[in-house]
Every structure is written in structure tokens, then in C-alpha cells.
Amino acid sequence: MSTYAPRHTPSAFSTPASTTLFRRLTWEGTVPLEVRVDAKELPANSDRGLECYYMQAPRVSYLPLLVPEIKRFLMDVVFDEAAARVIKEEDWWFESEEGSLLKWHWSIGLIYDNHTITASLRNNSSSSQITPLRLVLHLASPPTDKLLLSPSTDACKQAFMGQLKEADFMRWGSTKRMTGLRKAEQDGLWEGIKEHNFDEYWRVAAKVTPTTTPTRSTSPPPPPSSASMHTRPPSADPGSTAAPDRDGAYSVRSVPVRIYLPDGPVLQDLVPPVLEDGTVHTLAKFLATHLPLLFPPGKPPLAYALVQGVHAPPDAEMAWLGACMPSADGWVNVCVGILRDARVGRF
């Protein structure tokens, strides 16, 4: 079993403390998996009692990245000599335990939930308790007429770059500050995720994400332990005299969010941090303003949201879910269950 420990390096990028925690915490977060060949394609003279291989990967991380990691485990105790020079890993590819294929340009912290959410539905359960997300390994005949991508790194890569660039536009209205970064900066964001680097990936990743409050360069960051962890900019508040933070989340023309729904559509809209009335844009505004019938305003929630595996309060402002829980793509990935009982997960 595969675990990924966490890197603590010093940090050469200047955020608040506050801030930077919920960005570890979120980076630091693994997802159970079981990953078993299929049966079927197991090359003969295989060690069938050893098909099934377990690790805890990262949220941030993607299915391609793991598949090194998994293939030398298979090499060395699975397949013989003669199976291991006629496999070719860039024929492989995964598939969920029911038979629904695994889309490689999502997070696997987003097919976790995203899966997780819609196995309680068909199963009519509504248990809390963490299970392995059990994947099904093929080795050849990838089905390249419904894999959005083909299954290699390089082909996840530029999806990922595709992403965070699509989020830069949704924030700024230009993808200016992602095309502006050097080419080494670029690869540098992936390769902090091939890596699980985290003080790699945010060195380059806090020039285009926006900040919870302004970054004073002559002053140190607040302690968690501040008020800084509970409250927003000044700028960020109705009727505030102080001048506007530029670089700051509530400033940002719209927070990059999409929500998942099971065995269903991918919501996109543009999502101000500020309503035009002056109010901060919070979870729960936003939720009963695009589904409506799951989260009727003024009644009890019919659903419940997940965000980076957590059950996100009601009252989570959109600007500092955009800038402390965002994806390793920039996106905020709100993932939509429904409620069984009135009792889990209720707001």
C-alpha cells in the first residue's frame, strides 16, 4: 500500500498564514484507492492472488500520475518477465467498479466525490463512512472513441494548463497573468503536482490566485490564531473608505466554480465574489440561486455540497472558497448529493 507523505519546505511566496493553512490542508488531503486489473486481460503465468494493489492518492493528483507507481508494483510481483516486455502503458486505462469510465483530466480528489456521491444514490444510503474508490485497471483496447483524452501524462498535462488558464479568464477576463509566467514557471505548476510539492506548486501558483487580504511585503503574515482567519479584507466590506485590493479574491470579476451533480450535467455560470446589492456572495446564495428545488431558500436543504471532500457550511464566502480551496487547476469543484435523511448533512 502506497501512501504520499507531505513536504514541508520553506515557503518562498508571500501569503497570509490563514490562507496558506486551508491551501496545505487542502493539498495534503489523500483519497483511498483500490486499483485490480481486470481478470480478464491479466496476461497468463500472472500471480492472481495479487491483482489488487492499494494506496492513498492525493486529491490534487490525477489517474496518469499514478500509473508509474502501479505498473512497477505489477511488474514486481504480478507479471512475469515475458508479460512485462509486451505491455505497453500507454494502452492502459481505467475504469469505476460499475463499468463507467474514469475521465483522466479530473482531479482524483473530484472523481472521489464526484463517484462517492452517486454510488450512495444507486445503493439508497446515505452512510458517512470513507470506503476505497475501487477502480478496474485495463491493459489494452482503450475505448479512444469516449475518452475525452487519450490516456497518457502529456495529454493530462495540457489539460491541466488548459484548466488553469480557463480559470485565469474567469477571474481577471484575461489569461494574461497564466501566459505571462516564464515556461519554466508553467511546468513548474505541473510538475509541483507530478512531485506533491507543495511549496513548488504555490510559488508560481500564488502569482495568477488571488489572496483572502493584502499582502503587506514589510510585515509577516498573521498567526492562524488571529482574527485574520474569521474576517474578510476591508476593502471586501460594504461601505468600506479602503482602497480596493487588486490582486485581492473579493476584487476578481468571477470566482472559477462548477458544480457536479450525480449521473448528471456540469454547472458553469459567472459567480461575483460582490452581489450587486453590496452583500458578499456566499455557498447558500449561491447554491438556491442555480438549483433552486435542492436548496429552496428559506426551507431545509433538500441536498448537501461537498467541496474538496468537506461539507461545505452554508455561510462559506465564494471569494475565499476561490482562494483557499480551489483545485490544483484553480477551479472550485462544488460536488452536489442528496440528502436521504434529514439528519446527515443537513446545513
Contents of the next structure:
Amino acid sequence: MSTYAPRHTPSAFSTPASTTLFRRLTWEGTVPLEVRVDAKELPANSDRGLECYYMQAPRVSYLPLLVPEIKRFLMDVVFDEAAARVIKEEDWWFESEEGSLLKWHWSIGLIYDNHTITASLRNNSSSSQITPLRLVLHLASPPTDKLLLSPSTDACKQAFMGQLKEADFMRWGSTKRMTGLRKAEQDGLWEGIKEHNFDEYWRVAAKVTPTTTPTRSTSPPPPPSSASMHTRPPSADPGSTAAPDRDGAYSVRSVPVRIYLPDGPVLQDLVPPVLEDGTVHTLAKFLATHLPLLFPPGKPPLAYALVQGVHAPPDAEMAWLGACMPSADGWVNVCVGILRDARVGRF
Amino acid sequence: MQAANAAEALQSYSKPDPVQVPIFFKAVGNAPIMKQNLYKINALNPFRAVIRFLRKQLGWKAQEPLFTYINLAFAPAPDDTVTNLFKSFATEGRLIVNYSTTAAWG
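Show the other one: the form predicted in complex with the partner chain, since we just had the form predicted on its own.
The next block holds the full complex; its first chain is the one shown before.
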């Protein structure tokens, strides 16, 4: 446990140990993938018994970053030399087994959780059983229009930086913290993901991600000075208040949160860390506000919420989720699945 | 029965009532200025529909670069919906979309 203590991780100099622990757990999360080349597109003379590749991919990674490892396997084992010469990885793209396009700019963890909740609509098998997500790899004719990005690492990096800035704007009403980073620091964020290096990523990310403070890491009461803070306009410059924890998770204008529903819809709105009545905003209140039909107040819920693959407890605080369990792009992804009859009340 | 209720609930969240929201287009740098720069756009559209609309208004060809930003600050993901962006980033009741011929805040 001592490795999580701030004094042993210089990158997290001012971050409390509990926050660093959850960031580390999130970072180390992986999901099982089965990558199968579309049988119709396998080049002649491929070894057909082996066109399937199994891997354990980091949740924080992205599909374009997995391509080199998959390519190495295919080149070594499946394709013959003639085929290996003409294969162009720029033309590769992925679909789920059910035929839905997988987006380049969604993290692997989001793709996995989104698949889990979409499957919750259709089958009765328990979603607690971990099965590999089956991906179909296509080797040609990427539908660039639907992928929204060209399938390159560069385009993915740009989209990632855009999301970080959007998250920064959600929190503070400006992107000052992100634009204040040096170019090398910004690149370090992406390099950290590419190398799956926690310290390299969080050395920089800790400068833009608010943290919970040690004294308030468990159900903090609203600070005594909160009244003036809550009445200031949402876009007010956080630098203009003198509150001691003005950079803290409970001082942001809004936690960057998106709700993902089965089969597609994504909802986003301002999510203040503290509500107007001075109480701390929790996941239960958040879901009851935005999805009252699925999480009816005072009744058993019809749905459950996954954050980083975990059934998130209803009393999780939104500010805490924003500090401890965001995706690498800064956003807390709440994936909502449908409870089957047998699992009523699990949430 | 519960599953049926959940499916009904999902339906209502998937197909919200169509709303028009005002979008204010603002040129940056050398980008051409629009004669009319305030439009109402269906909020259910993804942001890329806004980009498509803007390109059409400017008579921009497919190969000509055009970069779009919200609030002079960031480029949203093209699959973000207008309604999500409006709720989170509207200024004085309008969503401000900046456009530029060169990368500015990417």
C-alpha cells in the first residue's frame, strides 16, 4: 500500500493517498478483448485457424494504440509474406460482433462498458460474468464518414486533447489550466497513455484534475464559506475567490460527466458538485434528476450505473468521481444498464 | 414487466422533443465573415451537422480546411450533440461557434 502514498509518488505531490489509490486502480483496469479478422477479408494463404487474437487491454487506452500489437501478431502468425507486404493499417477499422462501428476516439473502457449496457437490453445472462468483448477487425474500406475521424493515432490524439480541454471548460468555465501546460507536458499526457505509464500521465494530469483534500475525502460537509461561493455565476473565474480549496473537486463549476444509455444516446449537462441547498451532489441524486423514469425517487431502480466498469454506489459523490474515477480524457462516463427482473434492487 | 417499463423509459430519453437552439457563428483570423451569423439549429443534431451547415453557408469545398471551436476554447467531439453542448456551454442563451481556416485551439 505504501507505494500509493504521496511521498513515494513524486508525480502526485499534493494529492492525498486515497485519491491516488483510486486513480491507480482506475489506471490499472483492463478489459478482455477478442479480435477476429473479418473472414471475408483475410488475405489468401492466411493461417485460418489462428485469425483470432486475445488481449487484455488497458481501459484508458484507445483502439489505434492497440493496432501495433494486433498487427505484430497477424504478421507473425496469420498472414504470409506476400499479404504482409500489401497490408495497410491505415485502412483498418473495428466493429462489434453485432455490427456496430467502434469509434476511434472512445476509450477502450468506454467501448467495453457501453457494450455491457447495450447487451443488458437483450440477454438474460448475468452481466457480472466477465467475457471478452468480441471485435471484428476489417482490413479495408474504412467508413471514414461514420468513424468521424481518420483512423490514425494523430487524429485520436487530437480528439483526446479536445476532450481534455472541454472537460477543463466544464470545470472552470475556461481552458486556462490546459492551455497553461507546456507543449511537452501536453504531449506527456498522450505519451503516458501510449506507454500505459501512470506516473508520466498523472505527473501532468494532476495539474488539471482537481483533487479531494485529505480532510474532506469522506462525505465532506459544505464548507462554512460556501454560501458566497455557490451564489457566484457559474462562469465566474475560480481564481477570484479566496477559498483555500478553490482548486478542489468541490469548488468546480461542474463535474465533467456524460451519461451513456443502451443503444446510443449520450446526455451531458452541468453537474455542480454541491447543490443549491448546500448538500453534496451524489450519483443517486444525479440519476434521479436526469433519468427519473429509470431511477424513480423512493422506488426500486429499473437500471444500474457503471463507472469504469464498477457498479457505482448511489452515495458516491459527483465531485469525488470527477477527482478519482475520470477517464484519461477527464470525463466521468456513467454507463446505465437495464436491470433484469431477477436483479431488482441491486443498485 | 419491469423490463417493459425500462424500455419505455429509454425510448423517451432516446427521442426527446425537438428544440431549436440559437447558434452564433464567429469568424476567427482570416476566415470569411458570414452575412447572417445567428441561426436556429435543431438541438438533436450532432455537432458535425453544424460543421456541415457552416461549410455550406461559406461555400467551403470538402478539401478546404475549416476548424471549429466552442467559446474560443476547444473543439468538441463531432458526435457531441448540439443539445449537450448548448446545456453545458451556452453564453447568454446562444452557443458560440468560432471557425478558423487554421488550427487555433486544437
